[in-house]
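First, one chain by itself: the form predicted on its own, in structure tokens.
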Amino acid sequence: MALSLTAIHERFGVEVHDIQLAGLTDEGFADIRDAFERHSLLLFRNQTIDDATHIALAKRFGAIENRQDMTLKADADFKVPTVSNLTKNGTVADESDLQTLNLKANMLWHCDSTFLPIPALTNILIARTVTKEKGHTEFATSRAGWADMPEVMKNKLRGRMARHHYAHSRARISEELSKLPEFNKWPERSWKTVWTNPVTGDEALYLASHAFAIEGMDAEEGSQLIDEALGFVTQPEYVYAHAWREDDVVIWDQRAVLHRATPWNYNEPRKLSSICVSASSEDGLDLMRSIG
């Protein structure tokens, strides 16, 4: 089948017309993963996508990343995680509130799970309840803003290894926050700052709000190095805001795709239901691992 594609943006990213995620075949789905590639960013409106439903489009992408065992057993429970102010009993949580400010750590541009033994190759990411207005979620194309960054930068950067953990972008937020368990349970993880897509040959930075010391570099250096490309990719000519509708589904490239949620009224609840499918060697994982 031909997919019937709409660009979101000039540099990247595609909104796929006349398609139900629930109903894709497997002819289908070949046509969607191209699209993944070439594109990075992919989005559906007017999806009708239940927990199981969802669960099933993430497996054909590759192993579910589940945070208890790393990667979902055939026949594991799994419940699908949720980005939201919503408490377990159903209130809004304030604003100084620890979950909130997790939610604002995301607030910083990042991929996936950088600060995990495996990555994530992308995020199924799906509208449950939105806001009035403001609460986007801002996607910036690290092929192309890679592309373009001046060959000095990408001189330092090329053949070198970036540190990550998980506290690390907590602390931007809150000392408190980055001190909790679930933000410590990992080591820290080194990935190369750029990874080449196995499938179209495209380079894109690789670096994340995780990120906190080049190898090889002292710390002053490294941390700036990574902001200043950071800064770069993240320019507004390689940013697409995306202002969420109930029933949207947005899957994009965490390879090649920073992203970053966006401030509202916190009083209003939101709700995104989110499963991250974890990279393979078949995604260009086992050259991430070391310089060689």
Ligand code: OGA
Contents of the next structure:
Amino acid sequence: MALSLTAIHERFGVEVHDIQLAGLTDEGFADIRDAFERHSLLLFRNQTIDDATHIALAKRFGAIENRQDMTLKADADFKVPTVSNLTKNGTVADESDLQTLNLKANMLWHCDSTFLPIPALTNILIARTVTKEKGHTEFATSRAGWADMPEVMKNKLRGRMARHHYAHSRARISEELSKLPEFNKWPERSWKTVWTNPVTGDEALYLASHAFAIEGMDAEEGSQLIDEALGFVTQPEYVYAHAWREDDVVIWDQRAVLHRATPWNYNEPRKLSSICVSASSEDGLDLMRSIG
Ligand code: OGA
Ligand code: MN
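The form predicted in complex with ligand OGA is what I want next, because the block you gave corresponds to the form predicted on its own; please supply it.
In what comes next, the whole complex appears, and the chain from above leads the way.
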């Protein structure tokens, strides 16, 4: 059964119609996975999807990322992470709270988990509590952006490794935030600056707010190149801004899409459920570890 798709942007992203992810069959997933490889971002509206179904869906893409315990054995122990300004007590975190500052660090263009030993293939976000206005998530196609990038800039990036660290993106928002243990748990990681999709053969720029240097390049020159490259692929023509409705599900390819949160009225609660799936060798990860 072919999926019913409509484009949401000229260069990437589709809305998938007439499907409930809760009732997904193996054949249905095969079509979704194919659309994911080709279109980089999938939107599903009006989904009835609880945490257990969210977890089951994520597992179809690969191994679930669990930052609390990378060696977790029992499924039952996995709690679906939320991206939210709601505190444990159910109140809304103050704008100057470290919790809110961390959300503000998500407003820098990034892909998820480039600072982990294994970066993310995808993030499956579900809108649980949405704001009246604003609070959109923006997505930029680093595949189309890379395809259009001038050769001079591409040549500076090809065959290079970028160094990533979690504390780097946090330090751009708050020095205090960047010092927290959770942002300093993992040593820096290097990834190639271009990710080739093994299914389609398409290349995409692979950089993020966590990237702070280019190996073998002078510090200043490297960070300038990172800014320029991110600036190029996040120009308005490559960006889709998603205005959340409750029960939206967005699934995107971290290898080919950058994303960022955008501000909202911080007195309003906003909550998204988020499960990242780690990339694997079938996703082209091994080729990202070194220049060969
Ligand atoms: C994330 C993220 C953006 C948002 O969940 O990884 O960056 O809009 N979220 O909350
Ligand atoms: Mn993110």
